[in-house]
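Just the one chain here, laid out as structure tokens, in the form predicted alone.
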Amino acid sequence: MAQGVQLRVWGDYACFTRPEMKVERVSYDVMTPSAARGVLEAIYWKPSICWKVDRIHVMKPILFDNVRRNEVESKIPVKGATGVNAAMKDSKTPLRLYIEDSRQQRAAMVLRDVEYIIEAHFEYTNGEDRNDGKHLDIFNRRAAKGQCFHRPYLGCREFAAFFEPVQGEIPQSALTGEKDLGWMLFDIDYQADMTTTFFRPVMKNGIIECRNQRVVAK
């Protein structure tokens, strides 16, 4: 594909949180297409293009770990006398969140020792800046040098992702056979009031096909 890229990402831990289990986080078995898109956008993105994930290769066996993490239960409000809006108006209102008052421990079931290869392509969002070679060169150059707009992560920001472009053929996954992964988050449409869409992938020999999937909005 003229607009296609292949990127290997890996890390020590990952948590692609199931939306139905947000209090005690439980990860999906594999990376979601929306998480893969987020990694690509962290490396290279422009308003004139959008990334479409074609396949996700799961290169290592799926392993889970149970961990406990310190989190805060609240956020600084946007509205109100102590909120962000008030601070921006008068430049005097302090923005504070005391960790000692809102700290809590939460359990999480996360993935351990993960590695994926993302196959994706970009599409144009408008008539401007249509130059396939330019966008591909920039992406591959940035990926090879480790450059990114912000550090890519594997589901949660504390789980940083390492990355590099894949040269040549994609190696075979360590996984064999078929596995129904159940309903998974496909993506979030931010132009449609953050509408979430889901799909039901089947992993075959470690490969998840994301193209031409029947996507169901919920």
Second form
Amino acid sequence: MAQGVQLRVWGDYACFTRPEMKVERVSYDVMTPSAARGVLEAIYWKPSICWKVDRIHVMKPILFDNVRRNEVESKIPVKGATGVNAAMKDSKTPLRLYIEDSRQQRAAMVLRDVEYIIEAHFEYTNGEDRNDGKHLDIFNRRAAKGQCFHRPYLGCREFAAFFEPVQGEIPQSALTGEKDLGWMLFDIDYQADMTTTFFRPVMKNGIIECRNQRVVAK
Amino acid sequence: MILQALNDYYERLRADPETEVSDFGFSQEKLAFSLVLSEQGSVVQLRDLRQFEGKRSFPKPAVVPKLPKERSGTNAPSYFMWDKSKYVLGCELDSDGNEIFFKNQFDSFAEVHREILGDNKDSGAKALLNFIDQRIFGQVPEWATKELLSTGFICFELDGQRGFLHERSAIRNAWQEYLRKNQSEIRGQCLITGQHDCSIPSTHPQMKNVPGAQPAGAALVSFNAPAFGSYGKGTSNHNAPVSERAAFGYTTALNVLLAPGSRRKVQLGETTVVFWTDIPGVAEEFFGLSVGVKEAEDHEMAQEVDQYLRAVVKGYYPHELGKRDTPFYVLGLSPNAARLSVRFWHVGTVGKMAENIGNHYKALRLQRSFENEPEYPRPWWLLKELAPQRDSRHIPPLLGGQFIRAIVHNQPYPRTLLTTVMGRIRADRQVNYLRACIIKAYLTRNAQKEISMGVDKENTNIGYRLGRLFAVVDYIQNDAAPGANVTVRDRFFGAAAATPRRIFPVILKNAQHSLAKIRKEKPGWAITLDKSVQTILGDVDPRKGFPATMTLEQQGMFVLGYYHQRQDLYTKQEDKTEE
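Switch from the form predicted alone to the form predicted in complex with the partner chain and give that structure.
Full complex below, order starting with the chain above.
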């Protein structure tokens, strides 16, 4: 495909949090398409293009691990006397959160030792800046050099992803057979009040087909 | 997948005529009294539904209309067709027997029933509305007994007709109509069924009977603090769209699994494990008894399980367990205040499960010190060995879940298993069968060591050798000075395992003194003991000598060598030849 890219990402930990279990986090078995999109966007993105994930190759066996961490339960408010708006207005109000008062211990079931290969292509969002070769070159150059706008991550910001472009053919995954992954988050439709959309992938020999899903998030 | 599997389980339970699970909008509750109403709404009779056994009373379980969420707050609305006397009569007795009146609750009872029944033509509905109209706030009717005012839930029936009012089809229909009208306005795709345009409730029913969680119930899916919400969905369950029906389904199924007396539940430390198969049968029982339960209730049952275990350890599949490829689900939950967190989740088949359990018990197999020790020690007993004072409350919280997960997934055991057991041995210097089992299982599975059930004289692993040597030295000292206050084990065990080079020359020298003493009384025996020290030392590389330090794995081997050699020393010679 003239607009297609292939990227290998890997890391020690990953947590593609299920929305139904995002407080005591439980990860999906594999990377979700929206997480893959996030990785690509971290490396290269501009308003005139959008990334579409075609296939996700799961290269390593699915392994879970449990961690327990101290987190906080509150957010600094936007509105109100102690909020972000007030602080921006008078540039004096301190923004703060006392962790002693809002500590929450949360358990998480996360993935260990993951490696994925993302197959994706980009599409144009408008008439401007239509130059396949340019976008493709920028992406591949940046990916090869390790450049990114922000560090790509595997589901959660604390689980940083390593990445490199895949040259030539995609290697065979360590997984074989078929696995029904159940209903998985596909993406969030930002134009319809941030509605979540779900799809039901079946992993065949480690490959998850993400095309032919409802097109969202333009 | 977890919620989907639970929802599927609910559908299966509903289809099974032998199990009773309630429909959406209904719940099983315990009723104490029934008021028999005339058509005009006057109370003809007060019927006590409780059963008495000695001094204890048991209210009658019945399926009643109930919204799929718990009532909370001081001014919570009344239930439909049943409630406490606080709502039905507006009056309740406090602990001293004084009447206390509740206006809000009194009004709420009328309001709820007028709204749902309204202009219902059913004679039962009319009778209840008449009853409501005739109530006077602040007055207690003369038929109301003290017990009625202080305990239990009250329901209604119509004079001269069988069954309760809430069982009448007209009233059930009115309730279902009300449920339909009152579903959440917010619609979206359900993440359990995948259905589009479902009504999405903002909270789900809660799970009860999880030790350590709040007794009123804890939620598996909840977003109870601002930091947990995303995309502006706040603290409601719209963060995770689940249709009303599916939410009811998965919670009902989980509550059935968690119910007191459920055979599909085991408790390990703070982790509650529930499991189920597509086809109920022996397999569930087997799993429950081989992985969980502190003691099987009756001896026969325990022996039967041991028999299955003997088979699976040898790699056979007991056909009593049913079809090999029946799906098998295991879910580990642990409480965190008002929430439940998932410790592990496993979907496998019965065949694979039996195989994994077999592998686990095979890794554990070790010669017992005493006949009465369990041949197949259950995880619970092993975990208790890891807690200070063997108090189950002190079991490291994460470990129980990780350990069971390692068993059901046939994965390496958590490393903390070895560090914790070595720490316990260092602290109380007790090397017993169960601890040796844990170390053996860990070293067999995680470090791929070949370890025999009994003493292995050919094994040249330095840790193992030194462990055996230590056992002999310990034995010699004990023989020379029986009942010493401080034995060589008490003083040196931990240090000898960790830093042999520093300790062994000292204790070997001491052992020679002890041997000299034995020689005076039993010269032949002294020679035997001296020889065994020489043979064990014989294979230790003289150029390297004793290692300065040993790794944790080597220390594990040290403990096993010690355990094996001691077994060997204390087993009578005639017993040995028999084997």
